[in-house]
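For reference, the chain that follows is the form predicted on its own, supplied as structure tokens.
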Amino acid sequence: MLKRFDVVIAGAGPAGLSCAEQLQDTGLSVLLLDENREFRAKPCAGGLTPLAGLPELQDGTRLFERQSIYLNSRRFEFRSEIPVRTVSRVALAEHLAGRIRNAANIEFLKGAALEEVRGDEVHTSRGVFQFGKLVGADGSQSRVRRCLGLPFRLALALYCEIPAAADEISVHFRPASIRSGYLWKFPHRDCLNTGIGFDPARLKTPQAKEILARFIGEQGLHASGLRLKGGPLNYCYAGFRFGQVFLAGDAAGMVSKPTGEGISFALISGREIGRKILNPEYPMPELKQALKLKKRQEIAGSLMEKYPAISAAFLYSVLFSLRWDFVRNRLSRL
């Protein structure tokens, strides 16, 4: 007989290992599957806004009251009430797993990777596995939301690791040239995280290259030699439930495209539907408030795809206090 889980979930990143913590001490199975046997840095900038929560997450950030917003050569200062913090993926793994590590209903498999859903099993590297609800929690290219035939659009993110310091989170804005792309520069501990994301629909890989290459030299920076890191962001939101299954985090577009924000809403997203399976009456107010913010980032951001060079600041700084706004909402109600 195949081992049966009231919950699986695919995938042990944020939405997957956020959602674990709300079933953990249930009365409910728990099987969380993750695809690498360590956890790993991801290709990411590692930003994390006070949308976020973990107020108790010290190890491996950096703490940023204030943050700059660079439209071409324009620069706006945006500060908020609780840091804006940068964070190492590994460290923000081993935090949320600590979470649930003494959970006796949550068993975790690692080095299991997912290949295909049917039915009511998930066939993966390690057996196959029944289960009750599913939660697709399994990334931007998720083999879950491709099993169910979900469309994706996807954004293109490519930075590299600057042995450089830095005491400004910053993130730079030319529509003439990426349009509602941007560029970015992320101190951590260690490192400079410095890149660019952008549409590939309207820029092409080779250009974003040399944009980024170009970006670098004019802040005084030196990535000779250093290797370059990339990832596709799924922005293309559909839905979080399709029966039994249910997706969160960027398997479930949950990504904001025009400012690239992903891991808030993929705990926003997974904390959301693990209080959904507990009672399937819960309104989901966090996510619902976080899709809002979301749509409205968007059609900001789609504005500048069309009108790169009329009311760019306006639209960017919109765009950002529609950000701030929803972070005071949310702290008021703590």
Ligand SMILES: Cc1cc2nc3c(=O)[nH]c(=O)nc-3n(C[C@H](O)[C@H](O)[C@H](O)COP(=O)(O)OP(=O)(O)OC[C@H]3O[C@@H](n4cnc5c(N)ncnc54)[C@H](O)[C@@H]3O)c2cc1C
Contents of the next structure:
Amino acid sequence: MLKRFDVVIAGAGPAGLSCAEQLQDTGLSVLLLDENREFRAKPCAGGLTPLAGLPELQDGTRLFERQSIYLNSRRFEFRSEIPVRTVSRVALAEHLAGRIRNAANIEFLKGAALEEVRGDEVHTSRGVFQFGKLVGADGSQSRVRRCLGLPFRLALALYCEIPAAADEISVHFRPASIRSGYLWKFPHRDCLNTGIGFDPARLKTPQAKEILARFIGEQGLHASGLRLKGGPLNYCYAGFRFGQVFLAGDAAGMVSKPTGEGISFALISGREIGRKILNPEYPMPELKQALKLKKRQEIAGSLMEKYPAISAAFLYSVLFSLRWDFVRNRLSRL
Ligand SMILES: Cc1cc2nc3c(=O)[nH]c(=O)nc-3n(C[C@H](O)[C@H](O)[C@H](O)COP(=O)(O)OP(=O)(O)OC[C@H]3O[C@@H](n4cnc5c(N)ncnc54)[C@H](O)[C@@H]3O)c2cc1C
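Hand over the structure of the form predicted in complex with the named molecule; the form predicted on its own is what we had up.
Below, the chain from earlier opens the complete complex, with every other chain and molecule after it.
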């Protein structure tokens, strides 16, 4: 007899953990599985906006009330009512996992890689399990998404963790060379995460590496001998429900392509799917709003790609103010 769970969640990143949190202490049996045995620092710049409404996280974070946006050499300053943070991904994962630590109905199976979905079974490196519902929260190269036969569209991001200090978050647009992608400097407690996000259909990886190396030099920073890290971001949203299978976070293509923001979208989609599983009539207002925001940002981003010279400054301010409108609206309704 196979062990059966009402809900199997594949992937214990922000999407999977926030989904599990919604399902804790309910009558449902939940299996949360992850291919890793421990929380590792996922390749990420660790910029966390207030979109997801994450409560105070004390360790491993820095708060910033303003962000500098550079369009070529022109600087624009954005102040936010709620600070933006940089966060250690390990600290974030531990914080989210801490919220479900005592849930008696959730079994957390580590070191179990999902290999295949066959009917109502998940085949993993640690055995086969039956599910009532399956949540694919297994990231940008999701196995669950692949089993559903859905397409992927991937942006790329590369970065170095430079042992240097800085007081502000900065984002640097150079539309003539990076189109709608951007360079960033995100100060963390122990390093300056400096990188580039780009569309590989418009900029080849070797060129992106060169642009990043030049940028690091221009900023008076030194990265020689440091490892270049990076990874893909799936922004191809094609729905969140496919029969008894749900997709959340990067697996669902929730990343906003022009900003590269994915953590908040993963948290929102994970918890909305948890609520939907508990109540099939739940209308998912947060997910709908997040998808609207992503769509509007992506329209602004594609205009930036089409008309880089004339409209980038305006469009980027739209991109950012859209986000703050969204946060303001959410706050006014709380
Ligand atoms: C270089 C880079 C920089 C980024 N910077 C930012 C940023 O500054 N701010 C921001 O908001 N977003 C950023 N993102 C995007 C952000 O990292 C993701 O959107 C976010 O992590 C998505 O969360 P998730 O839970 O959907 O997926 P993930 O965080 O990828 O979690 C997926 C989990 O599934 C597990 N898993 C994968 N495959 C399997 C399998 N087959 N079986 C079992 N488990 C599996 C993994 O171990 C992992 O724990 C960045 C991404 C990259 C690549």
